[in-house]
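Presented as structure tokens, the chain that follows is alone, the form predicted alone.
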Amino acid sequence: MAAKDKTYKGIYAMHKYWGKKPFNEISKFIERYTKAGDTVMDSFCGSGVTLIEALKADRKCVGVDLNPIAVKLAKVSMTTVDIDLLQQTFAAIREKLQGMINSLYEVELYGEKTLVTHTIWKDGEPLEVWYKTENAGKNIRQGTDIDIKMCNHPHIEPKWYPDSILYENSRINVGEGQKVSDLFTPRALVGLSWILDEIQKIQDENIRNVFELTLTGTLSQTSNLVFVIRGRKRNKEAEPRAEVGSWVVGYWVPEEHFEINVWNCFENRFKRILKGEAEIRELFSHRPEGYFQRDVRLFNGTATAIPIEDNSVDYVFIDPPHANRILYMEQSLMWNAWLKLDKEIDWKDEIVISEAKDRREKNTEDYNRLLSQAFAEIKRVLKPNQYFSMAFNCLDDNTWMDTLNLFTRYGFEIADITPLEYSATSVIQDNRKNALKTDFVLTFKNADARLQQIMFKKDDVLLEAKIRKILKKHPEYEVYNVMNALFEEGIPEGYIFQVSHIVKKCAELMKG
């Protein structure tokens, strides 16, 4: 069942979120293990990909996540809104704020008013200023003292903006005492704060939610986190020019970074949001009125205490945090802080390993304890003989052992191991320590199996012999097929071979 994901667009391109899985692949798992009318649960639902795919397939869904911005994004992604009202609301915001925000970027040059669209900063100095005029169009000039003054001392006072302190953590480039507001220029803070103030006046809750996500989706490109790409030629004749990068991982402020006109970023994000909202209407407008309240249960809370009935779920698909691979909550703090959602977070309940200075309790012991509690909750709510799938990516043998023993401890019987392949590799995927080249989905049956604790069988000679036997019978097999065969044989007997050795030995034998 291996396949590749489709490009994220429409509903899934409205807002960035960490670790999104390929929606078309998740839909295959839902179709394989459920039927129309069944209930699908994701207790680490993130931006809601599993829930959306369940709704699209005429299933009901239950979603749980500790991250407030994730739950808001999931809700917006499954709620239809009046597109005309959405556009009218944007037009009203534009009428009120576009001219005022653009005045923060207007500079008179050679007797003509110019509008700055991008500034490249280095060590507090504007190296390059991109601007446009009514007559000459787009152009580039060197920065001046006027640009410094307009950026650092804007002529308009800001409204409220967050001063929340980020968790000091060198892994995501956060220093001691660093605030969310430190990620933006004073000029950007003015523009963003006025937009937020206007959004908070919107009466319709669903429309307001959409615009709150338009704002948080805008934040990264209006921040100092946007790096400068240099050295790429568009054609052989042209001189290489700077290009706009994006927010990658953590809160790294590059030595050279862009400052981009706030209004332009907000308007561009709204256009993307609008496409997503149009797709949401197309997907769900045929459903009877009140479908969200009837078919969706969405909770901002912990996976260790799911507020639903025993034996009420037909299928579970989760992609939990894998140790310290992605620090979901710390990397979402910028979004949550701007919507004043960070004060609601119960950080102690996050299932993660963090190197943050003030989160030292988030260690391996705490992670395993909470993940075990989350598995116990899945066991409680999942109907007997139904299936539970988990996305997993790690080459660390002990992590595999701990994870498989969690499954067996709660009576789950292994049913399948399937890879998830990506059409494009993200920066996170490129740089993950102890990561496989692709995610695996481990699927287990809630069968009350009485399996003994799994141990390692450290016998490379026997491992090679078994792999040779498997490949002789099935020369078309990929690594995951071999893993399936080895696990199906070994787990009932209480052992597995070291995963890192399986991968290495398969590579040697398949190459030969």
Ligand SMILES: C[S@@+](CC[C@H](N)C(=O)[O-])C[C@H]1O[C@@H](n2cnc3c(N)ncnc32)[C@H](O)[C@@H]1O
Contents of the next structure:
Amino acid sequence: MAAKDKTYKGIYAMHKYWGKKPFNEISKFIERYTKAGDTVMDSFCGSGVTLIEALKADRKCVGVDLNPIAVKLAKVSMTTVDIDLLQQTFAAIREKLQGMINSLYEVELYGEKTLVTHTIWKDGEPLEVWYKTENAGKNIRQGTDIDIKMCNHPHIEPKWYPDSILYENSRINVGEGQKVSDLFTPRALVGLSWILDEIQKIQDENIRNVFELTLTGTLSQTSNLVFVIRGRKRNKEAEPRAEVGSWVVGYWVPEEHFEINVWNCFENRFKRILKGEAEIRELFSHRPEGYFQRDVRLFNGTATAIPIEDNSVDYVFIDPPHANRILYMEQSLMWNAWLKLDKEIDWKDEIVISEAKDRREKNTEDYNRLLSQAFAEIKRVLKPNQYFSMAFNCLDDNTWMDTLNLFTRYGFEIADITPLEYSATSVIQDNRKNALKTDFVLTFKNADARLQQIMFKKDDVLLEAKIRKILKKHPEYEVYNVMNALFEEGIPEGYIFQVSHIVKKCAELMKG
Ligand SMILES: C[S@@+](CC[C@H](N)C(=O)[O-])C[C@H]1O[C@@H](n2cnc3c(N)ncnc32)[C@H](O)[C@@H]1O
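For comparison with the form predicted alone, provide the form predicted in complex with the ligand.
Everything in the complex follows now, all chains and molecules, and the chain you saw is the first one.
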């Protein structure tokens, strides 16, 4: 599959979520380990990729995630809505709000009404204003005192907006007492709060959910987190023009940032959501009425206490948080707060390592304890002799050891280690030297293997001999095939070689 085909589109492009796994890769595992009608569970379901792929393949699914916005996104991504009603609802919101919100950005210039689309702010000063006029099209001008006044003292009062306090954490650039509302200009708060107010009046729950996600999907682009890219030229002659950056991670408000017209952002996001909704209809509308209630069980809760019966799941695929890599809940607070979902979060249950000042208990010990509880739950609900796959990306020897020991502690038996290709849009690439540029998927069988502790075998001579033997028999093998072979042989015997040593030795031997 070409890289461009792997970028997320349609259903998977509706809303950002960190750590989405490539759907086409996940579907291969579902096909491999289950049959139609089986139940697939992902107890860290995030935006729901596993569940959507399961449903596409005529399986049933169980999804759990602690993050309310993730569960809402997963739900919306599996629910068909009436597209006409969706469009009518958007038209009604536009009718009511477009003119009003745009009036926050309208400036008279030489007797003509102009609409500001983008402002570049630096230290509270409007450096550059991009605007358009009915007659002359798009243009750029310097900012003036009028722009400052219009932005900081909008002529319309805001409706409700969140003032939740973000967790102070330098890793994601949150300072003491920083609020969600501090991420937006007063003008953006007015526009967004009026849109939210209108969305909350929508009667149909499914349609309302779609618009709630349209709003949260709009937040990053309407916030002060949008940095300015400078220096790229369109062609040799052209002056380098400022370009709009996009939010990736953290709450860093750059010294120089964009402020983008709220209505434009909302409308553009709606167009993108509409494409996703069309795909959802295409995928699921052939299903008999009530398929969601019958085939999908989705819980906003913790993977350490899943409200389903013992031995009721045929296959588990999980992609749990990797230690401190992404602070899912802290990062999602901007979204959850706007939908008033932040009060429901059970922060103490999050499986994460966080450096936040008020989350000191979120350390390695807590992480390991909760992840182990999540494994115990998987053991309880998975039918005997069925399979359990986990996405994993790490080259640290001890983390490999801890993870493999988690599986063996619950009697799981190793079945397969497969590399999982990164999605083209993943930003969490592992760029360290010698890194294998893949995630792995570790698959284990729910057997009753004898409980045992795996130990490192630190014998490089033996390792080299084993790799030579494997490569002699299979010269076509890549590093992961060698790892697989070594693990399959070693784990039942209670040992593994250090992954870093395997990678190094393979590099040496494969070169020669
Ligand atoms: C790597 S992400 C999963 C992303 C997912 N594969 C997707 O396609 O979007 C890990 C998820 O674990 C969730 N999480 C963290 N602690 C949890 C817990 N105790 N129970 C359930 N989910 C949890 C996070 O909210 C996050 O959505």
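Numbering follows the first chain given and starts at 1. Given the structure is predicted, the values throughout are model-derived calculations rather than measurements. For the two forms, the rigid core is made up of the largest set of C-alpha atoms that agree within 1.5 Å on superposition.
- L462 shows a C-alpha shift of 2 Å or greater between the two forms [criterion: core-superposed Cα displacement of 2 Å].
- L471 is among the residues whose C-alpha shifts by 2 Å or more between the two forms once the rigid core is aligned.
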